[in-house]
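Starting off, we have a lone chain in the form predicted alone, written out as structure tokens.
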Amino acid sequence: MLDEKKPLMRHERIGGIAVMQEKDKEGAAGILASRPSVHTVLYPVSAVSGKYRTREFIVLAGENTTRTEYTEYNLTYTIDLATAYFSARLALERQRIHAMMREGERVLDMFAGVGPFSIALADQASVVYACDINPAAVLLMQKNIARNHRKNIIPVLADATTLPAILPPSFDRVIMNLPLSGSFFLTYAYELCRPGGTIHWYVLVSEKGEQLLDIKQLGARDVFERMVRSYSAGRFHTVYDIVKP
């Protein structure tokens, strides 16, 4: 009788790292043995938290590292999951927004992290301001900008609340990928977006239309809501595409 292959435990692949949803060393060893490109299996022991949006991991199998190289649509990024937030699950969103852009747009990425949105959109933009409050994320972003040969991205180490004081309110497109922030930063994005420009706000919701009241209070002309993925039980990672009148 032939041995049936045991199914692999649930995990998310980010370059050479697999992040498991359960703390299972045997399952981690199975992932490492079955996926030659995986060098490390991690388990998160904390949620994403703090102003730098980081979480803690333990190594279940493989190399003792949280750093890896990740490739998405022919763009390559150096990532350290312990020092800077990154989600591979937004790859299709980056392509969706890229397809929406017109050549020569001015783009603001308010919470840029290691730069995946900024770098993916730069070839359609005249300039991209890539901002983050986390120094470790900005250092990795600078490395990723150079390795992907992007010449029109300006890294900015800053708190997003200070951006209206240091940047002109003239952006055609503003990316807000800070899903745990609620609506706190939305007024800042609205101030920095030009009339007729678009804000892409990524946020966690419990039901459809949950944030529409906050958005409409700003006087938005058109709002498109799209569920990106299930985040946890009863919560969804959603994007609102908001056109400023």
Contents of the next structure:
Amino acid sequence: MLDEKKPLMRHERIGGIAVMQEKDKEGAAGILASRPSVHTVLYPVSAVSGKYRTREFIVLAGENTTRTEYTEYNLTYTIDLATAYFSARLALERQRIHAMMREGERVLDMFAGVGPFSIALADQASVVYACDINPAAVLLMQKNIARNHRKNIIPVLADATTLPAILPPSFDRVIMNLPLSGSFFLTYAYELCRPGGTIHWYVLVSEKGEQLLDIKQLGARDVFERMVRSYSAGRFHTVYDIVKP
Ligand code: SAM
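Write the structure block of the form predicted in complex with ligand SAM for the protein whose form predicted alone appears above.
Every chain and every other molecule in the complex is listed next, the one we just looked at coming first.
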């Protein structure tokens, strides 16, 4: 029997899914019973891995699914935690970048996933190219573009390294959210950004300023660095806003 006075086990909520850090079926049943909007409690049995940055899960309680609906600032996304990456932790970042934009900008989202940056920024943009290498992510992105009534987003199923060969180097803003790749893709983003445009590069660092040398080697001088959140012991998720001279 569930003890109603027992505090709920630690979990992260993403729409109707709760993700627990412990494999605790009783704790999962407690979460399901006391959170009416939760339909499934999951436990990750792998780290975020592979080029699609996905995880494997087992269901501890509730419906047998890894799919759910998630709403952020009045935009609703269908997500599937097992087939395409999604994190709610950059919600504020999407708003910060939206607030920096001028109407009519051309935006490139190089690692778009199911589309949260592209869809959040589209109402300020003339066009958004939203690229991802994972077909499952692009399918969900197409669904999310339609359900949020965005008409100016072009989904691109591709490896981001091929983009300079197929897109013009004319973007006012380039979003790079693939933090574990280090600086590998930075030269591609730089090529696609117009002079005076801005690249938002999300990357993991151990200390402030760690990536400034790589950025300055590209010729950029106007750089703003912001720690987004703590990632793991001694590592931080950081964003560099880089203006191409
Ligand atoms: N921007 C999305 C978000 O905030 O939810 C997704 C970010 S996720 C950390 C990185 C995404 O990059 C994944 O969806 C993965 O499939 C995609 N990806 C990985 N390597 C790629 C590549 N070479 N070209 C294009 N997309 C890639």
